[in-house]
Structure formats: structure tokens, C-alpha cells
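Below sits a lone chain in C-alpha cells, taken as the form predicted alone.
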Amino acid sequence: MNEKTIAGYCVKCNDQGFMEDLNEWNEDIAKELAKEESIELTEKHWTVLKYLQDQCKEGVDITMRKVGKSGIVDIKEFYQLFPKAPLKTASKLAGIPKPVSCI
């Protein structure tokens, strides 16, 4: 485990940059991480990030298929919101561990 400063906050991250403790996450961190990915967060992005956080808190394994069937976004829209590796990128921005289904 490493410590990394993101948006002025020192957070615990794994070797791939995924946060280890969701309680350390905040919107400033998400905005900074989104900026690094060249993503400007919209209300739809925030809705997806909240959904991922809620699923993580409930201990649900997150997959592309589940996100696509969530009723929040379909797969095509998910790719439009997070063009490069949508599930991996969205999870990182949401402050949750990298989903097992991600390579």
C-alpha cells in the first residue's frame, strides 16, 4: 500500500493507483482524477460514481454487465462517459478498489 496526494489529500492507494479506503474519498479527489483522465464530470458521471460506491459498500461484485443493467446507463453510454476502460476508470474515480472483472 502506498500513500498518494490527490487534490491536496493524502490517501492510501494500491500499486495501480486505486484507493484502498472509500472513507478517504471526496469530490475534489474525483475531480482531480477525472482531470488526469481528460474527463469533465457531469451529473451523469456523478450518478454512475455514486452507484459504484453504493454497490461496493454492499459488497456486490461490479461488472460491466451489471452497470449496463443498472438502469443508470447502458453500455454504450458508459463507454461515452468513460472512454478508456470504463469500469476501471469509473472505479478509480469513485474511490473504490479495482473490480475483480477488470484486467
Second form
Amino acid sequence: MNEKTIAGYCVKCNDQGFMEDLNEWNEDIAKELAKEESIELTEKHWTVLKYLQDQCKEGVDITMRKVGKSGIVDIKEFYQLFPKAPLKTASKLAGIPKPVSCI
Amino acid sequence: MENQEKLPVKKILLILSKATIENVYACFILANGARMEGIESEIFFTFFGLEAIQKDKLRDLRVATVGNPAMHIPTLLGGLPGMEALATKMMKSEMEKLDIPPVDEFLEMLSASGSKLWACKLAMDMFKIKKEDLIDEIDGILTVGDFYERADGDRTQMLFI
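Given the form predicted alone, state the structure of the form predicted together with its partner chain.
Let's see the whole complex now, leading with the same chain.
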């Protein structure tokens, strides 16, 4: 496990930069990580991040299909919000582990 | 080697020439998985692969129970009426458990993800398939030459299924 300072906060991350402990997450961290991905966070982004965190807390294995059916965002819009690797990027910004699904 | 700059694949072009469930899903999962990683992906449906994009056929794709040793069904039994349907039903139910969508929904997902879906002109002429027979998500009908033109960068890979 590595430690990384993001937006002034020292957090535990894996070697790919995914946070290990959601309790250490805050909005400043998400903003800082979004800047690295050249994403400007809008209201819609925050709604998606919140949804992913809730799913993670419930122990759901998140898939692209589930996000698409969530009623929060459809797949096309999800790709527009997080253009490069949406599920991976959004998970990173939300402070949850890297998704393990192939779907 | 360690200092060498890594050059990950940027675009994957998949050619689907078969319509058995296992081949269609392999192709779709690779195309969708690429998009999920930020890699561009395109599928060229040719020969029997065209069944996967025909409105009236794509829901009835089957797994091959004959000539497929990995099914562990003796060839003679595999050829019995209903065997293919039974094996297909079992496989589809297992896939649903893993959140793998059915073919029609998977095609919608791919299109929404930005995967390009192309139909092969020659195979369409050969099987007398018309554009109206295909799903709306198809991006166009291409010749093999047109499809090669889609490979327009040095980090493009092509895969035949």
C-alpha cells in the first residue's frame, strides 16, 4: 500500500492511484483528481460519484450495465462525463476501489 | 527494457465472422472492454457474423453443441433435437448472473459507448441482406478496403473472430 498526498490530504492508495479507504475521501480530493484527468466537475458528475459510493457501501460489484440502468446516468452520458475509461475514472474520483468487472 | 516508453493500444478493430453465442460474446466483450479502458473499438460484421446484427435473427443465436469438444457432450448427443437450445438456455442464464446483457441490449450498449459497428458489403450481397434487415445502430456498410482504412494509426490492432 502506498500513501499519496492529494489536495493536501495524505490518503492510502494502491499503486494505480485508487484510494483504499472511502472514509479518507472528501470533495477536495475528487476535485484535485478530476483536474489531473482534465475534467471539470458539474452537478451531474457529483451525482454519479455519490451513486458509485453508495453502491460500493452496499457491497455491489459495479458494472457498466448497472450504471446504465441506474436511472442516474445512461451509458452515452456517462462516456460524455468521463470521456476516457468512464467507470475506472469515476471510481478513482469517487475514492472507491478499481472496478473488477469486464462488463 | 525498463526504460522503454510504453505504447498502449489506442484502437482495436474486430472482425466477427461467426454467429455462435461464444464467438459473438467474445467479440462484444472485447469491444466493450476496450471502450471501458478508453480504447477506441470497431466491429466489422461479415459472413455469419451478420446474424448478430439482423433484427429478426440476433435474439436466436445459439451455442454450438456439435464439433465443440469443450462442451463435453458426445457429438451424437449434441446433434439431437433440442440440444442446442438447451445448452444455449443454460449458458444465457449463467451469463445473466454475471450481468452480461443479451445480444440486443449489448449492441445498444456498444453503440452508446462509441463503438463503431460496420456491416460487410460483400457478405450482405452474398446473403441478400438489405440495410433494413439490420439494426438501427449500424454505422454503415463497408467494403474490406473501407474497413482497412479504419486502421489509421500505428497503435491499431486487428483481430479476427
